[in-house]
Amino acid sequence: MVTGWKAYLSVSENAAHRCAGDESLRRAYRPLREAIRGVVEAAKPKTVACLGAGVLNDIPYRTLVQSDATLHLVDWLPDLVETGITHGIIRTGDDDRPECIYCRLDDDRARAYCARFERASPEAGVCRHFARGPKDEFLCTAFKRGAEPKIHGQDATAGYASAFATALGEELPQATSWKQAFGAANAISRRVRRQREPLDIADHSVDLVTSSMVLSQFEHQPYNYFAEQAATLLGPPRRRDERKLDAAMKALRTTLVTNQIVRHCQEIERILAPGGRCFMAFELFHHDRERECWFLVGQMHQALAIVAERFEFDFDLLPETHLALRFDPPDKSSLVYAFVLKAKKPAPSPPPG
């Protein structure tokens, strides 16, 4: 039986949701933070959008949120979203004592943030509605979200990874073969490109855009989704046969990333404002520790090739030093690679005559 595509990111989802109080991963993704925030910190955006917002382990939510910025936090899965900001709105201060970030703000914007606040003492670092969550965990249960930030449960490839994957599941039961699944999803992924979802931003209205590690993921979904539930149909393809659906299989995969990049980069430059910016970071080599070796991820470098065609490069807002990372989560190590972006000038008019 062919899981359904909302179910089976139920279960991605599941995992994900512990990775928003894990310090171990936030102090892996601080330098990807950093860089954003000398972003926003320079660009100075009254709009900005993160696109594959996830837990925010790679958003300096805090920093955004005292730039005054009107945010949208867009990932496919918002219930993520919602845990990375309750996980992100309390620190603890030099004293030890718990400190949230809408307390500095005026009492309306805070309001915004939180429907609960209400203003204790000037010199506190929480309102008076502020309980600790269990264990000493550094949350506020009385927390309630308002109408800020933006949240929006959609597809950052403007529908493209979503509208493959159900159509997959409602057509790969046909299958008996894995030649008649590659050859059903081969023809899903380039059919659903005329079906478009954009996302509820409006037009050229961002100043800042973020597209931190999405890239990357587009490489593993829907991709897998697609391997799994074959899998699962028809049991793993025999040895004798694995060789002729080599090539069925690199094309898919080839198809459904530079698809997503296609559409994503489509996205971005539709709700990108005159003028603005886009901070995107991808991961563009992985250390195989079995191996101890470092290999170019997979369709990273067609990535760079579409990006460049669609925007300019401006090396000029960020130093060096946030251009190449170093990323060591526990159980892996990549160089992630960050570039702000901005739209393309169209090209000079010929001379008269």
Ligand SMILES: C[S@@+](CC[C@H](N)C(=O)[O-])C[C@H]1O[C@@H](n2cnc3c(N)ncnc32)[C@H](O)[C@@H]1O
The other form holds:
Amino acid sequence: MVTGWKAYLSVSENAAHRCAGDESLRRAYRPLREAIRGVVEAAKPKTVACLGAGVLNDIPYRTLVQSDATLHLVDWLPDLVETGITHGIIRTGDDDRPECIYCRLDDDRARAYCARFERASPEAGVCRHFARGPKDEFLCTAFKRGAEPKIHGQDATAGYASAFATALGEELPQATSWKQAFGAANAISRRVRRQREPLDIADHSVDLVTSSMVLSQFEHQPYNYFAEQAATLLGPPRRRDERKLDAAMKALRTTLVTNQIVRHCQEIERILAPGGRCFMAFELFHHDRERECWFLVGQMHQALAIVAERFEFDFDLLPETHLALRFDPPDKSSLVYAFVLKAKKPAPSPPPG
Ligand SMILES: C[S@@+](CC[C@H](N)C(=O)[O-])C[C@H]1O[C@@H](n2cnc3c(N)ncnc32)[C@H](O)[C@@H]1O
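Counterpart to the form predicted on its own, namely the form predicted together with the named molecule:
Following is the full complex, with the preceding chain placed first.
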């Protein structure tokens, strides 16, 4: 039985909720959070879109809320974003009492962020409805999301990855061999390039876009969805078939990653306001703990070439000394490369005559 793409995504969503409030992950993401915070403080954007926002571990959410910017948080797993917000808004104040970031805003803005907001006393760190979580005193169970920030449960590749996975879920059940499965997947990966579903964010409206560790995900999904569903349907490929299928597998991985990066970059270009900036970060090297060596991540060196074709680099807003950041979650280590990008100037028109 092949699981449809939407059902598959919601299973991953359930599993990913545990990333919220995980202190070791928060620590690992800190260098990225600090790098983005620096860019926010320097660029002072009025509108910010965080693509692949997830549970906000790499997003300086409090800084963004305090900055007064209009916020768009985009993830194809939108419930994760809500969980991330719930875990991010309450912190310890100077006197060790809980303090809510929203309750520090003026009344209108606080109400826009939390539908339950009702001012207690001006000096109180939380509002009248604050109710601590049963296990975590820094969670407010009364919190109810308001109209802000805008959460978009959408695909940051303008629908390319979802269109591939949806069509695959429908067509894969007809395959009776791995050769047919790869044939169908490769054909779909080319065919769905014609489909486009832009984010619900207006053209040229965003001063700062963040794409933190999103490109890194394109290596895994939706390829893993294909591989897992094909294995469920057909069983694992035989060793001698594996060798024969190698070229089809590499072609599929390359087409999926390349198209996702191109479409993601096009979507960033579309929403960037004139003079706007994009903070982009992705894993370029992984550490192999068994062999004790670092290796270049398969498709990601191509990502840099695709990005460089479309954007110019700004090494003033994020100095080159911050280019490489160490990412050390509990189970792996990688080197993340971070860039600030700006739209390319159009090529000068040829002289008349
Ligand atoms: C490695 S996480 C980045 C960390 C994330 N900001 C966090 O704190 O959880 C990548 C995020 O991008 C999202 N994502 C991956 N591909 C996506 C796509 N095509 N469209 C929208 N979101 C995507 C994932 O759901 C995930 O939440």
